[in-house]
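As a starting point, one isolated chain is supplied in structure tokens, in the form predicted on its own.
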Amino acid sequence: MSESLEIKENVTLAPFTSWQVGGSAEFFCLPETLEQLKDALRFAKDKGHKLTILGSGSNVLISDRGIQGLTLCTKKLKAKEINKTETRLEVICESGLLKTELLKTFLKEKLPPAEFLAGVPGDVGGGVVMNAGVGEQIRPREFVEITDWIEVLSLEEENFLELKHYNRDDLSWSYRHCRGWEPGLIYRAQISWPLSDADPEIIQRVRSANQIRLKKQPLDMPSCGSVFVNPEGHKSGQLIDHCGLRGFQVGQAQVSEKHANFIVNLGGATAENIDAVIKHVQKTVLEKKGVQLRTEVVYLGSW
């Protein structure tokens, strides 16, 4: 094993979430390499501990019980390149990067891509796995439109760690899934957009989206973004809001004032707080409207 990694007992796994919720991990560690990366998967498999991949901890909810086994975090593995083609401007970045920095990559180059990245937390890994977007009318505003390819390490008996390359039509993307490289973990993407799209104005559109989601959404509380998924035809915030839940609190965990189809953490909020709330305006939209509201939300641990 890696001199350099390692690998930590009973690790509060708080900080590592933006919402600031939940237990301990049994074992954790943070890899800041492939070699470490790959250190950490050996350690589980030859332990025969359950694995528990963790990004950025934006859209997760961890249980107050805890994660068993090894929890690995992947947001030291950030580092990326960037090329410029005669037509295309391509970052490779490990998955840990967060979608801020490559925000800026695209800035620099005044392309569409750092207005879609505005809008959606977490990093890149998070982003391909979600198949992240924003439900502005805007291009891009999927990771599909954005991923060229990505390389996973593969947790497949036979070829264990094998670095496996996909690119973008090897997957099955659809609204907020990314599927067909599993079972495996990320370990980083290419980005890219055409050089041509430059436009002199998008510096100002992202700094007007980042004044409009400021004043919408909860953005100086913990909360782990949009909860649930939009349904077919619906607007989940909008449903929420119809049934009157604006607010709804259990413990210290709230439905915005804001934007209902946030959830956020006053301050001292638990992960079962915040459960309570989501199974809560599930049961309660589906008895008011006749639609069930699907998670966004990857619930992790011991539930």
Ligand SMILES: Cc1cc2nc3c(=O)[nH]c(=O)nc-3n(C[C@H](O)[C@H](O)[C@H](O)COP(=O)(O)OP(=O)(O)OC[C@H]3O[C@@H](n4cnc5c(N)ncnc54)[C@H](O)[C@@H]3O)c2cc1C
The other form holds:
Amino acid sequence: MSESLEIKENVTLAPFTSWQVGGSAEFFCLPETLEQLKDALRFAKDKGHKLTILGSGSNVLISDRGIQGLTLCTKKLKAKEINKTETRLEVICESGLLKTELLKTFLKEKLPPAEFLAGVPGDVGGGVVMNAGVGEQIRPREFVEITDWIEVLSLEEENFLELKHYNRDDLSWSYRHCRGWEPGLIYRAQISWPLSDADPEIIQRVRSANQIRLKKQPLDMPSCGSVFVNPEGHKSGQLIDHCGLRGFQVGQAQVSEKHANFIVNLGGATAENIDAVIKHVQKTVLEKKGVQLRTEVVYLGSW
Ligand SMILES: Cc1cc2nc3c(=O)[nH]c(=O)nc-3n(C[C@H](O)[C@H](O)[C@H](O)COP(=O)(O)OP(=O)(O)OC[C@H]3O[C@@H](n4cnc5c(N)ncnc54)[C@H](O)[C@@H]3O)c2cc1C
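Same protein, different condition: the form predicted on its own was shown, now please give the form predicted in complex with this ligand.
Below, the chain from earlier opens the complete complex, with every other chain and molecule after it.
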């Protein structure tokens, strides 16, 4: 095992999530290098521990009972390598690189991914897994459009820890999903855009995108962004709003007054509170509108 990889026991996970809720990880680590990452994965395999991967925790609901086994957080894997070819800006990112850091790289070249990345928190790995995207009709608006390839540490029995390379077209991308690389851990991704698309107005666009979000979303409170994916032909926020659920509260978890598809932590909410709000919203929208809402947020741990 690499000298410096520290595997801690019984670590509270709430500070590692944007909702600021969740119990403890039985084992927890923050690898900083590929070698440490492999050590962590070997540790989980050798000890027979279940592995849970956490990026920036901006799209997960972690159980109050915590997570058994090893929780591996990628936030310290944040190296990036910038290559400017004749035609494209290419950035090879480790999965824990924050999207805001990637944004700065594209902003420097005045390239449109900067505007898109302004809207989505979290890191590059989480962006790929979720095929994160924005509602605005801009280009690019989803991760699939900016991702050239990903490199995955395989967790398959027969080729454990082999680095597998997948080009964008090898993967199956859909609304808030990217499949075809599992079981594994996304170690790196190449993100790129044509240099010929430089836009002198890009800084203003990023500013105005930020202002719109600030106006529409409760960014001053802990949340995970939109809780439900939009069902075909509907907007989840509108459905929830039309059912009179704005402000609906269980404990300290509340359907945001500002944006009905957000559930905010008013301070001291539990994961159970949030889950109870989610279930109530789903039940009410199904009864009143006949639409089954599906969560975008990923449940982790023992439920
Ligand atoms: C205020 C706010 C606004 C938001 N707005 C948007 C928006 O407009 N559009 C949008 O799409 N999302 C939005 N989100 C949700 C979230 O930011 C995105 O889904 C983001 O891409 C998740 O990245 P993350 O690093 O936080 O992933 P996490 O939440 O840590 O993880 C998400 C999933 O990916 C898995 N995962 C993470 N990293 C890896 C890896 N390296 N290898 C394998 N699996 C991995 C995790 O196990 C988990 O299943 C918003 C969230 C907040 C808090």
